[in-house]
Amino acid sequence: MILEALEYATIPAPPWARRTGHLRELIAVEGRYRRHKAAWRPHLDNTKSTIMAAITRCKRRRTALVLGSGALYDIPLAPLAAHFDRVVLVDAAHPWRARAAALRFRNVAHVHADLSGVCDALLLGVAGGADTPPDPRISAIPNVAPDQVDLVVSANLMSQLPLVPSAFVARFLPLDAAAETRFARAILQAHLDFMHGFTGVTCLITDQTRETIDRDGETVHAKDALFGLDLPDPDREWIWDIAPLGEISRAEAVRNRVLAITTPAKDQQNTPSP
């Protein structure tokens, strides 16, 4: 707890990331990683290998954009920096570990961005008395030309995007279950639309289902992490043991079913094979 408090006090972050709870959640993820490195390792390795495979599908390698870069536990930074002219890491905040790792590479940059597209509206609207949650509007990434981006990676981010905004809204504006689902799904759809706005290869890695399991490994509860949003068939799927026994409960653990979808660059889609 002392380490997490120190990180919260010292990590550079925009004011909105502190006020909405994004920075606190990012630091909490680091704490969970430190407690469960071994359980998380297969998931992190699968994520890295998926991104590595996506790199090979890029005919041009000008800019790689990594959405949800976090502490870089699941990001193969060195290969990205070696294969692309420029790598842009995007998140609400960048932990010291990520900042130190990026210093090794001249072509790696950090950018703060609200990838949910609702934080300003939450702080200016919902917290000020608005009676409905905002529609997500994701801004362009500063100093990134979309037509120069040859790889976009969404790394274990999408299912997390509605969580902090939904918790923030709940403090000011009671919503019924249907309204909560609509708000969450709008954020998820905006993220997909944002990714599809780029012309390069896209690599989406996300939880699809969160499962609570008992000591015998039997599923006692399953939740759709994407709030009913449909996605194409994945290229790969795997299990992430995100909360082993003892993290949340001595009797139950939580695991995520993760899927990965890599889509070719727009100029390669629907192109007949030679």
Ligand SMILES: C[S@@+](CC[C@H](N)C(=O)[O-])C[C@H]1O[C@@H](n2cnc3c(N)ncnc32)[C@H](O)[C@@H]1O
Contents of the next structure:
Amino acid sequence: MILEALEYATIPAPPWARRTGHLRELIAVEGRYRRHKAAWRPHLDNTKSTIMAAITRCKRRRTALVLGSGALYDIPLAPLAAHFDRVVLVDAAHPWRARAAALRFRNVAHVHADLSGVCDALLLGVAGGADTPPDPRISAIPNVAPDQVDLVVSANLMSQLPLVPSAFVARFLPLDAAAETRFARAILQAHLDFMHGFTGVTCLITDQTRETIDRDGETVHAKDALFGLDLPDPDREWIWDIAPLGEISRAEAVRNRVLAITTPAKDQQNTPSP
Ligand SMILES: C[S@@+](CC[C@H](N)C(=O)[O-])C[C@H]1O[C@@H](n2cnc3c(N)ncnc32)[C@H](O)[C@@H]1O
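Form predicted together with the named molecule, following the form predicted alone:
First the chain shown before, then all remaining chains and molecules of the complex.
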């Protein structure tokens, strides 16, 4: 608790990340990791090995962009730094753990960006009296030339993108369930479109389903974390025991079904066989 309060007070973060609640959420992820390291290990290892496999599919290795890098629990930073000229870690804020890890490499940079594309509009519009939720507009990542990017990783970020904005909107606008779903899906679709805008290899790793399970391991409830958005068939899938028994309740645990989709660079797609 004290550690988390100290981190909240000291992490350099843009005002929008503090005011919307992103910084609080980011620090909460670190707390959950500390409590459930062992249960999370297979998921973190699967994420890292998926990213490693994506690296091998990059013919050119100029810039690697990691979206939702957070505390870097699931990011193989040393191999990324070894294989690419430049690694750009993008998040709403970068915890001290991530800042310390990057100090070992001269080619790793941290960038703050709002990857949902709605935070400014939430603070200026919704909190200022607008009566509809904003359309997502994801800005270019500062100091990154998109045509230099040979790998883009979305690292367990996608399903998180609508959570803070939806909670923020709910404080100001009485949205019905259909409008809430439309807003969340628009944010998720904007993320896919943003990824598709790059010409390099893209590696999307996201949870798709959140399952509540009882003490016998039976699923009692399943929620689509992507609000019905269709994704291509995954290359890999696994379970993330995100909240083992005791985290949320003594009777029920939560696990995520995670999927990974790696797409070749645009100039490697549909290349006819020799
Ligand atoms: C579940 S964590 C991903 C785990 C992270 N790769 C790690 O190893 O710690 C989701 C990450 O997405 C980031 N995030 C969520 N919404 C964001 C937004 N709108 N803009 C930028 N980053 C965001 C969070 O700050 C968090 O670091």
